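Just the one chain here, the form predicted on its own, laid out as structure tokens.
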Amino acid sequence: MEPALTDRCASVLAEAYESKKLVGRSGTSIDVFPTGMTRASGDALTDLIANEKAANFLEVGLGLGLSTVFLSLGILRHREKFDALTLDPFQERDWDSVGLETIGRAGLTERVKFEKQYSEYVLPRLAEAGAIFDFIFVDGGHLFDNAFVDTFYATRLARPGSLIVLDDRWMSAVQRVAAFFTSNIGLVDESAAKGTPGHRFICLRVPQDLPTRKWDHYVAF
């Protein structure tokens, strides 16, 4: 653990969640709340990622950069290095650079790199070069085709046996996502019990080994 970079991000998440507010490159202010995960879902999330031992993380949706911190205190609590890849075209456009400022504050820069692209050009180009991830957090396009084509990349960049994490479970299209992984590719829903913060998400455990299909194969979802 690397104190002084926890501390850091600590520190970040207290002020953002005190003041309900976060800067950014402009220096106006944009509001947590209606668009961040609560303090609570965020600890979850740290939970998440420490329980699995993650040496690196694939974030889609960079947004506040608030799931970037809260997944980065979770590798921190078990080693000191870590990389990281978060990924958002509309993150000068449409967020004042808000993420890439918290990332900053929080002291990350060094550890998270960042593409200003859409997730379905990067994904299947990580994906030839044979990247591999530890943990997937898919919190970009909520549309149900682009959380379906995030979803279907994160199955080909995952560790075998790691979690993939969909953000946003009360939004419809985000569960049909996840009902079309386990039900035709395999992947185990491990998420939190309803009523408890870690609920918002959708955990899902991809195999040991991706099930090989018949041409024909389909499994109504």
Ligand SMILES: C[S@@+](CC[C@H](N)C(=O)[O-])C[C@H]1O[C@@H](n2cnc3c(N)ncnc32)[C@H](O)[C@@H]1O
The other form holds:
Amino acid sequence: MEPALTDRCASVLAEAYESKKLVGRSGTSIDVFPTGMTRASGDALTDLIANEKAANFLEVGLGLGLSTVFLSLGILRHREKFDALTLDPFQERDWDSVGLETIGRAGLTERVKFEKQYSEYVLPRLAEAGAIFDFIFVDGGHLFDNAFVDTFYATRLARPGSLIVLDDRWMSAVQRVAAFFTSNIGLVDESAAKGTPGHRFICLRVPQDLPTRKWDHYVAF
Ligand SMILES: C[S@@+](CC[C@H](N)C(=O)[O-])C[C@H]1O[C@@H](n2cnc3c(N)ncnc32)[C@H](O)[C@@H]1O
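For comparison with the form predicted on its own, kindly provide the form predicted together with the named molecule.
And the full complex, kicking off with our chain again.
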């Protein structure tokens, strides 16, 4: 589908992983690692969203823009038009707007909207407005509380039956967040097998109906 756009995305990724550098808006050279994921994990992310046949996605944490391009490539496998929203309050301050540059060079500016705002402010607003996403990628603040709040709102913004994907399984905080949502909220862990590039992510399947819980429900996790 839309080879021109797919080619642009592919060449941005090829160049980034070849040079291991990206260039920010004012010309700063920014290392792909350690902030960016490996090429193999990015390709696994593309496969994940492609398998979901998603028509849109929400991303918390634009950063370098690499995951945004991997996710977009997955959607472009089966549709030309899609909408996405990515959030990052520090895109300008900490990253010299390199993620926005990446999106621009990949030709995704029309499809991927960006908000320079904290996810903890944007997600409740979206939930209140009734927004629903087919695929949610959580890769913003990595403190337990940030990842918890993002995942909490993700359960309210995710289409029933869809996937919420948390980056950085290696972090205890991320594992603990996932453990709460599988043990208390009924999300199902559908992560890739250990030893595969996709195992970097914790993939949580949202049930068709979130469970009704008693006021004092709590399962130790
Ligand atoms: C690991 S980086 C994301 C990397 C990106 N997914 C990529 O592939 O290039 C985490 C990003 O989350 C952003 N971030 C931190 N706190 C945030 C918050 N409260 N809301 C949204 N984004 C946040 C940071 O500025 C940073 O760009």
